[in-house]
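Just the one chain here, the form predicted alone, laid out as structure tokens.
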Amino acid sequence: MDYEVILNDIKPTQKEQYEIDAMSEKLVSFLEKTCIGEGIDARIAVVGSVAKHTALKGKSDIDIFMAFPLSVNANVLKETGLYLAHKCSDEFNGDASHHFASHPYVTTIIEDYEVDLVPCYEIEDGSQLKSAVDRTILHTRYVKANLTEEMADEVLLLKRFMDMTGTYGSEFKVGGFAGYLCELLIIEYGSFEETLKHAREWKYGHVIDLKDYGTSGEFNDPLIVIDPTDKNRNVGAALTLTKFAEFIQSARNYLASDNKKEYFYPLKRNLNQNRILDEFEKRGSDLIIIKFDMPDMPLDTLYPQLKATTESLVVKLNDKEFNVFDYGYWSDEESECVVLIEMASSKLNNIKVNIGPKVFISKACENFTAKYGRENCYILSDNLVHAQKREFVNAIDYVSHIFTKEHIGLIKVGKNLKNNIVETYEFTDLKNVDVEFLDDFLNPGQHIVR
């Protein structure tokens, strides 16, 4: 496989790299001069993929950390860090907004670059950690010391491969591999292909411990990669079992493929709406499609709540004997959310069998017949049972019952979603749902094979 052809498409050009480095240097220089001029004790550092030269073409966001001494009060760190961030954004006519991780930070758009300006503590090792972001400078330092220029190219190949197979990104929406995790894999295995060759044999709980800390026993995750800068952290903690398994299979598929180049480019998809609607029609399933307004909330909070709400609703439907075949959720990340539930059957008969105790347990049987009437009970196998009328025979009616102020507590709904669901939900049809989401729903394995 000629990876130079791929790298020409995915690696920043010399011009792009020069411009991002120049912009980073300008921002750092301004912040350093401001700190000196105003007597602020903080060290300014460019971190992340830009600093490590592992950013893909067109994805060169700039991360700048403002590291304060450990002796600085947390409130002073936040206030001073935000002050510096806004001052920098204003100097370069940026469009700033606040975000929250361990503490507030600023994201600003400066000359088409997305710049994160993050206050943190300056630490020398993980034992000094005061907040999760404090490790980031150590991560950058470690990778730069252990990743050669050639290996940086291998990281780009791995990131691109994961991106195109749907396994890249540690945010909750994806649950895949973080950029730092990709870099550690290349440091461990040396190249993109060697990483895939090893990955195809991974088992649950596979361990990578670059500094032989011996702390892997503290974790129970699909992939355990001990952070070289903190022996008590698993870099793979955010990786879901599904994405771990998808990467293993995509590695096997790639290594066995005669069409390897296609794995580095977007999937060729037929997103014709009529075709997708026809495929759903052929499945013959009953569909429940619920749309509601998206609350004003961070995406990293939205997706966990959307997942929990959908899964809890599915459990309730199955408890009522409605047969859920598959389900999914989606958001345009601006104004609306969608829950799609595919059912083998959404309608039931009027009568259900209420199974009581074993006939051999006399006291329990007496209580059961007293409750339902001896004349209404009979034997099924060796259980005493009672035929009773169902409260709901239609799944949509049951969902409507749940999505009310009085009954929304029947499911574990995300606290930020509760009011929006009750006040704005409506049932809709496939024509009003994003076609890419529908295509992925119909073809869940299409990204890991070409």
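For comparison with the form predicted alone, produce the structure of the form predicted together with another copy of the chain.
There are no partners or other molecules in what follows, just the one chain.
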């Protein structure tokens, strides 16, 4: 496999690298001068993948952290940080907006670069941590000290491979591998291919402990990568079991493939709507497709709530003896959400057995027969039972029942979604659903193999 060809496509050119470094330098230098001029005690650092030279082409956002001494009051840090950020943005004619991580920061667009300007505390190790962002400077420092330029290229290959096989990104939508996690894997295994060769044999709870802290016993996660800058943190904590497993299998698929190059490029797919509708038709499943307005909320809150809502609905349907075959959810991340439930069977007979108390609990049996009438009760094994009309014979009727103000509490619905579901949901059909989502639903394995 000739990785140079791939790197040619995915690595920023020398010119791009030079330009971004120059821009970073300009920003840092302005901020440093401002600090000196105004007597602000803050150290300015370029962090993130740009600083580490592990940014993929076209993903070169500039992250600049302003690190204040631990003695500074949190409000002062916040206000001084935002002041510096806006001053810097204005100086370079940026288009600034506020964001919130563990504390507020500024994102600004300067000459087509997206620049994050983030105030934080200057710490020396994880034990001093005041907020999650404080670690970033330590991470950048550790990676720069332990990653050669050649290894940085291997990180690019690994990130790109994961990105194209669907396991890259620690945001909740994906639940995959963070960039820092990729860097640590390359530091551990030396190269992209070695990483994949080892990953083939990973078991649940695989441990990577670069600094031999011996703290892995604290964690019960699929992959445990002790943070070299914080022995009590698992860098793999956000990695879901599914994405861990998918990466293992994608590594096997890649290493066994004659078609390796394809793993570094977007999946070639046929998104013809008629083909997709035909495939659904062939499965012979009843579908429940629910569309509702997306509330105004961050994506890292939206996806966990969509997942929890859908899964809770699925549990309820199965509880009622409807047989859910598979399910999925989707959002355009702007205005609408879709929940798709594919039923192995969605119709039931009209009768159900209401299981009452054990016959040996005489008082409970007395109450049961008083409620339902002695003549309607009978024995099933050693329970007193009662046959009654089944409330919901069709799965879709049960969903309609749940999606009302009175009954939405039956499911664990994401709190931001609740009102929007009740007020705006409608049942729709496949023709009105995003074809890429449907194609992935029909072919859940297509990303990890070429």
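Positions refer to the first chain, counted from 1. All figures in this text were calculated on a predicted structure; none of them were measured in a lab. Definition used throughout: the rigid core is the maximal C-alpha set that superposes within 1.5 Å between two forms.
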If the two forms are fitted on the core, does residue 262 show a Cα displacement reaching 2 angstroms between the two forms? no
Rigid core aligned, does the Cα position of residue 423 differ by 2 Å or more between the two forms? no
Large Cα shift (2 Å or above) at residue 91 between the two forms, core-fitted: yes
With both forms put on the same core, how far apart in Å are the CA positions of residue 354 between the two forms? 3.3
Backbone CA shift between the two forms, residue 364, after core fitting (angstrom): 6.2
